[in-house]
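Taking the form predicted on its own, here's one chain by itself in structure tokens.
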Amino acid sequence: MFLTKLALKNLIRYRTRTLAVGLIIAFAVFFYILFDALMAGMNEMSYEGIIDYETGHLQIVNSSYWQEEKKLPLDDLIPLDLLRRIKLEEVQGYRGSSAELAFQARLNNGINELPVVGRGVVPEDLLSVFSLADKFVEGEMFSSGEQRVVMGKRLADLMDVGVGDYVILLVRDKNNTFNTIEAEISGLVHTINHNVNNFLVYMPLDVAQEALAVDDVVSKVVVRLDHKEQAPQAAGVLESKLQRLDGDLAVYKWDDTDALSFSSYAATENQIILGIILLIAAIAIINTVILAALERMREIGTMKAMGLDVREIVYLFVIESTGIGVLGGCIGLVMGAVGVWYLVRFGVDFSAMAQLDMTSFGVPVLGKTHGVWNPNAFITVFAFGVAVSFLSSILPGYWAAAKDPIQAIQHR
């Protein structure tokens, strides 16, 4: 008991170290918890941009279509009466359905060409699942009919079109026979999907169907539900309805794709940043340790002449250090709690502090990012700050006690 009080006695009389030290991991933890709701906040912006934009929350597919999906196949595609006797707005949650005919095509503008993915859809009925009726910087959506496409921005400011120009798509029908479609732009889109700025060019799913030379099929259906987490149940409820129309029918959830492989590639990559981030504290505390043992070698041999033993000096440096961990901790707590409210409440706007679209560079940022609260943060870098003083004083306590207390009062 002797030794703790005189531990916690040590922490005000050295002040400035029990500052610096704490400060040190204070910024750590504060950093660390920042950094985490920052790349929390774009994996939920990455999530959104691709429900928003690509998936929505369920794809009803044929489960062949599903294996060659990337080749954007003729074969194995769904009629569309079959799809509406299965009733989706009767799944618990349903907010709307877009039936699309995806194919490759390759986009001219008379002089360069591009390659494309062409999507045949209802106008109406896209709009209802995908976040894209005030994301047009220019024009308009179609109508359904219409020789007329929309696409992203950046796409067409690469080809040097815009609205009112007219574009042509050059595709390969089921049949295997080439054939062209002259379309006019009626609308630009800009959105925090990539691939919808770059790759994806809409056009009325009638017009798609009669250049493909496919009856009244589509390659998918895209459900929207009012929040992501209702898609396991409402999968499961759709697959048993599936069943009894079409075995070779099935149901995927928007956590199935690829694009969100990817995605949990990114988020082990933050991960692997914020243990660098702590790695570095960890080599400033350990260093700001050895060098406390260092200044204070006279003061232990003055401990060891009064007749206190090794592990007794031991334990005193390590409740200094552990005591000065929760210090600092708490203080990091306290200052990342301050900036993940900040983040949360008001966020940061990336693209204007740099004055660039990070869409261009692939980060699915639009606008401000906000951060998200992860408890599991605030304990997991509280406790790693409190691991490290503890065990970062251990071998500088046992080599300042080793010392000879003669050799150690001589120190200087």
Contents of the next structure:
Amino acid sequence: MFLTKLALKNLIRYRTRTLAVGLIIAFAVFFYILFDALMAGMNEMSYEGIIDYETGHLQIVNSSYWQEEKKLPLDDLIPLDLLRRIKLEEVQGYRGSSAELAFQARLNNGINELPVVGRGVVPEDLLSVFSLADKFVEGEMFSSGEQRVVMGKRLADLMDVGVGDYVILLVRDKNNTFNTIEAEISGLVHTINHNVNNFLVYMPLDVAQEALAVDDVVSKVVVRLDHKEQAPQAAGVLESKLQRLDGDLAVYKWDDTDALSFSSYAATENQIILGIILLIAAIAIINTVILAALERMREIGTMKAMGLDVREIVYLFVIESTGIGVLGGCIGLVMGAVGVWYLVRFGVDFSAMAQLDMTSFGVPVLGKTHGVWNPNAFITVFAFGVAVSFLSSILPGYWAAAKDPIQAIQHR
Amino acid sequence: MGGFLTRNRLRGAAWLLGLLCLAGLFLSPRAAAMTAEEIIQRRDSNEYVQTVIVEAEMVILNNNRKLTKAMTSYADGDNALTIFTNPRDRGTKFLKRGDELWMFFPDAEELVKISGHMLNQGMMGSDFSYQDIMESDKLTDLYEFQLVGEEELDGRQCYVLEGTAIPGEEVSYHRRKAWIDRERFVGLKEELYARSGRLLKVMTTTKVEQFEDRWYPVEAVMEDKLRKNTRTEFIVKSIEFNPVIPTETFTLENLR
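For comparison with the form predicted on its own, kindly provide the form predicted in complex with its partner chain.
Now the complete complex, all chains and molecules, led by this one.
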């Protein structure tokens, strides 16, 4: 008990050192929490970017088509009359659904050609499922039956075309025969989704079906729910409905898509960055503790001369160091909490800071990025700070305590 | 590439010389009474060679940019190998094995199978798409041809044939219109249309030469009509009919 009290008194006596080391830990904790909140926020935005513009919450697809989806085949499509027999609105949380016919095309402006993905859609349904309505930077949505298209502003800029211009889409129909779709650009959108901005061209479903020589069929139906958390349950309900109609149809949740593999890759990358932050913090803590031990060599010699054994001296070191860890950790938690609160409440506009459109680098950020509260991060990083402080004091403690008292007192 | 075209022309292909299309037979007394199918078939028969080695040049003109690519092609049946020989592309190879097309990039030492939407792209930036060079079925099996008239083209009397895809057949172009030299049965011009009726490509033969008993188109121009100011000239520098080509020439191992 005496040694514990002595250790705590030492923390106060050497308050400058305590504060300096404590602040190193505090900043490590602070940056970790802040970075974690920001990354979680960006991750959330990237999920939203996929749900809001590509997958919705659920997708009804022929299971054979799903295997080949990247090639956008015109086989294994779903007859629309079959889909009409599924009462989607009975699914809990149902907000809307959009049938789409996806196909490969080459967008031609008369001078250049670019490969794009065409999407035949029913405009009203599309807007009920995807968050496109307020993303028009020019023009408007087309109506069914019109030879008009909507595409990303960036794609239009790249092709040097704008609203009112005519473009040609070169496609291959069901028989693999070339066909062309001549269409006027009715609107341009700009979203956080890289694919929508750069590769997608929307057009009326009936126009696409005619051009591709397919019947009243679609590649998939995208379903929007109130919340993404409802997806697993709704998928189960829909799956059983579909089984009764057509055994080949299946329901895929938003997180079943390949698009999310990038997000999980990014999450791994974030963990590595967070690990590096912690490693730097650990090195700083260890370094400081060793320097502190060197500084206090004479004091250690005196303590040994007064009869303290090695274990007691190490104990003193460990308590002091852990105390600094707890103190620094607490300061870091407070700083982190303030930082996360700011990020959650106000967000941060990277595009404005860098004077760049982050979506052009594939970063799903448009406008402000908001942080996300993650209690796990608070607990993890606090525990880490204390543990590193604790562990890093043991070896220097033994090293200092093993010195001969006379040599230690004479140490300079 | 030249090899691909030559061999596929027998099958009505668009590959290289096939793109040059419609080489002729000598005019026979019966020619005037021939049907569209007979004209196509005699042209195809005339152009057929089991094996061929071609040295050719492809000049790609895109706005003010001019790219010249030289190549040597070997063809045998459904297989063909083209090796680019100009400094910039030296060592780049294309191998057609039946319905498959492979490409080898020497710099990356990478073998790439060209499939799906990649087939719609212009071969080496030219106006010939990869799909154009892959067509190898007999045209008369895919299209219903009609003799729609006779016209003079650059001083040559031509049959004008129009082929419309037979319903259900997989063809790249829904309709094609061909001008065939009445006297030499060489294709002098061909227009290729999309199902929408839009003209997609025009291939024009600009030079024809006689090799022993056959006339052969040796220079042609392909124009992509969806893009302005772009055309590709194909020039046969030398051609050897029916050479002996080792079978292993057309293996993936040989492509590396």
